[in-house]
Amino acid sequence: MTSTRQLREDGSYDVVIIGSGAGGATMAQSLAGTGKSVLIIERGERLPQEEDNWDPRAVFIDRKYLTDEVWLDRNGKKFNPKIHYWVGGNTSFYGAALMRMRKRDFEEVPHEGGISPAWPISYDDLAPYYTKAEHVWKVHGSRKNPESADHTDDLDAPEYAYPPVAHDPDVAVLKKRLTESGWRPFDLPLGVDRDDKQPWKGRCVRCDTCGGFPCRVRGKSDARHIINQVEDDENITLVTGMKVKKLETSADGKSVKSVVCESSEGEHHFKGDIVVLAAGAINSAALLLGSTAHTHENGLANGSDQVGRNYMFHTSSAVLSFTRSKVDAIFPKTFAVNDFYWDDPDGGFDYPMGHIQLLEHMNGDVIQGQLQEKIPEWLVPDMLANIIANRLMAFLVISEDLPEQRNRVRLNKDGKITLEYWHNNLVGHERLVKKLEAKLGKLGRLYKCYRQHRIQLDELLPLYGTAHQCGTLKMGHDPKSSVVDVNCKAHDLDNLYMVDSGVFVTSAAVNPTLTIVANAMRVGEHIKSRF
């Protein structure tokens, strides 16, 4: 256990934080200035800035930061969650894509699978915050270019502080000729620290070691950077080391009366005149199911019997696309695709399909550690490995997967997480892999794409097995069907709040980060009223 600063004798804060990740690490700025006492609970310890933060073989064969927590599926077997506990959480290692739900994203939508809800806030409520959270994390992007409109429906939303980030040789071919095919590509949204026209000016180096790996050199935006800026703050305090073991209430169950947590020196009690929750949508949702009291007997904040359903995770593949000579292309992620966002434009499909978006460059101890538990290392020898990737275009393509009451975060007798889910809505995912398939088939003549891949679901990069969880608090205004109100409070409790991608009602098709962000600011000038 390390702390910034002096622990509290009595434990007692204004405010208590649990999770530095997205959610966390926006609440704790939120609050600085404001000269309430703020502690962040951290279970993880700060990343070390070390050379395996860009070693293949060290982040996906040896797997050095992931957790070795065991997590049981719904047949109850043992599988390792693609988790990082660390501060600033999973962000330290995502791909850096910083994208803003669509304002349907917000409202009913019918899909060929059913319904995707509509949120009890609107795009608009969030607006404000998106634009703030763009500036904050650094994106870089555009909204003028007439082929790029597509990405977003908010018309009014102001062109983004910070130039897209330049395309590779390659990429740059590619994003042309689909382009000239009748696409819409466009410049995908990321936080990242560069300036192409005056690189010496920013930390990112465009390496080829981004998205799934920690960044050595700081270049990319992520939650630890906004720690490194709350801990100026006197009145913000960071204990690493620590997890949160349970919540418990006041006599009338109304309130958290105390943080219960266990560090390697023993057990320790904090409280807090408001707790907020940001363990992410699956760890929070676990220890609100743990935190069982006798006016909370089926968990905290769990009065509608919620907590822990809806689970949602997007529904995805990847389509690798290998080329006949090698390709040249370092920092291939900066383009994707909306045109068949709400339906196939070529018609015959009037539902929703989803989003495509381009994978970082993938070496090949990558690709064995992608590989490797379904394959011995030895099969695929590192020549052969190295000659694949460098010879591979792979796509993202990204569905929305719809919130189902029996896809939930269980917890079995003996405490472990249990993730029961099964695929849904899956007809308007598979038509856009095809669609994806077809396409770069029919560019083999103008480009060097030949032959395409498809990675199945269900062997899908394990880097996105729970990276873009979510669902599992859900917002609204009924506490008969929802956790938390408008203001993320928990219906059940006067001082709770939840800040991760728990509270979404949807998945949308695109990366949740930046509208965590956005939701984590906006709750926090709530938080900051009721001071």
Ligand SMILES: Cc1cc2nc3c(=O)[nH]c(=O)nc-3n(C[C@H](O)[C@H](O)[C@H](O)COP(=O)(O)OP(=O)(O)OC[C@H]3O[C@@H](n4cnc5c(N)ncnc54)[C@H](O)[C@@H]3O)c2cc1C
The other form holds:
Amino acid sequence: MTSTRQLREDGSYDVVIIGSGAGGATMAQSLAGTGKSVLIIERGERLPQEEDNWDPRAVFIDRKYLTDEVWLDRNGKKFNPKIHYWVGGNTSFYGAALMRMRKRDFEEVPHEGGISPAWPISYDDLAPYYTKAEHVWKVHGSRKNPESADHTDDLDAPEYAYPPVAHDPDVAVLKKRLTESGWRPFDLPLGVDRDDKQPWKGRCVRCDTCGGFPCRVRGKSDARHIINQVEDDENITLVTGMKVKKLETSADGKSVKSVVCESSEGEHHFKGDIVVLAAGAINSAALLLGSTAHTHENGLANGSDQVGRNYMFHTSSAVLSFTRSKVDAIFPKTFAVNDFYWDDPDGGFDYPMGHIQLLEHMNGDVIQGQLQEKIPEWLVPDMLANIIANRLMAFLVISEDLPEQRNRVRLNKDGKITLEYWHNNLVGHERLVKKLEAKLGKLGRLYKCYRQHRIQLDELLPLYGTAHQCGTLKMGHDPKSSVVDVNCKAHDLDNLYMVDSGVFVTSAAVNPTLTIVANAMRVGEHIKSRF
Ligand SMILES: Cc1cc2nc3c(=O)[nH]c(=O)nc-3n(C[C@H](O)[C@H](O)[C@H](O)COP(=O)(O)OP(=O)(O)OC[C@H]3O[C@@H](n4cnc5c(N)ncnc54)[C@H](O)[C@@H]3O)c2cc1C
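Having seen the form predicted alone, can you show the form predicted in complex with the ligand?
All chains and molecules follow, beginning with the one already shown.
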């Protein structure tokens, strides 16, 4: 356990924040400068900046930075979640694609597999915070190009403050070919410290160890940067290596009175006039479900029986496209396609299909690490893995999974996290994967300079891939059917807020972090108005 400042003897703070990831760090940033005392409680430690940060073997095969926790699936089968407990949370390992959700994502949208319900807030409520978040997280992108305009549907959104990250040679060729064929690829908005015209100015070195790796040179905009900034505020204290075990309440169960934690030094109790939960959608739900008392036997903030339900994590497939010669791209994740977001413009399907973005370069160890749950390492020797790695372009196809009551986080009788999940809404996703495969196949035949072969591999992301977890603490007007209100305050309590992706009503089909950050900024404004 470490703390940036002496912990108060009586353990009392104006605000206690649980978790230092995208939501928690942003909340601390919103409260910085207010003069209020803030304690951030983080179960992980500070991530060392070391050689292993960029070592694919350490990261993907030895799982050096992943938790060794064991969770259970709906059949009681054990699995190791791909989750990271460190200061900065999962953002230290993310791919830095910072996308706004689209206007219609906040409205009710019929999908082939059911209805994607409306949020109680609109895109316009978040728009100013999206703009602020894009500044703070140094998002590089372009809204000038016509094909880029509709990646948010918001024609009033200001241009990004930072230019788009340049495409590597083969990525530029592929983008051009796709555009010529009628698709409208756009520059993927990325939170990196990089100016390709003056590369010496930023920290990002466009390496091949970005998404999935912690950035050794701190060139990604992750929550660690935000935490570093707020630590300068003398009223903000970060304590690490301190896991919150339970939230205890007043006798009537209406306010959180004590945040019960454990560290290597034993049990600790903290108090906050306001408590903000930002432990990630799964852990926040688990913490509430485990915080039972006679006033709330079913878990805290759970009068609606919705805590832990509606778990979503995106229906995702990796589509791998192989080339005959080496791909000339070290940092390929620089464009995306939204043409099929709402329907199939070629006709025949009037429902949303999803979003396509290029994935990071994968080297041999990354491939072996990704495959190791299925194929033993010796079956894919290093040399073969590297030959494959240098000849592939990887795409991530993301589609919306719909909130369902039965898809939920639970605690089993030993307190272990159980993730019960049934895939849904798959028809649009499979159609999109096939569209991409067919397009890549055609490009391979038609365009010599990008020699695509139509050998693709796709599979749905398994349950252990919790990267885009959300939905377990649903935001809504009705206390009977949601966990938090529009200000993200628990309906059942007067001083408990939640600002991680648990409050998402739907998963949309884009990466979640920018929305988590924008929403936490919005809730921060509300909390400040309470002081
Ligand atoms: C490999 C990977 C790639 C990704 N790529 C992208 C991307 O390109 N774009 C994008 O938008 N998103 C991406 N994501 C997702 C993104 O990282 C998450 O959406 C985001 O970090 C979630 O923020 P959060 O605040 O909800 O939770 P987290 O960032 O997970 O933060 C939760 C924090 O709470 C702490 N905590 C948990 N339980 C407790 C407890 N009991 N007591 C105290 N502390 C606790 C954790 O240690 C953690 O620090 C990616 C994720 C991964 C893993």
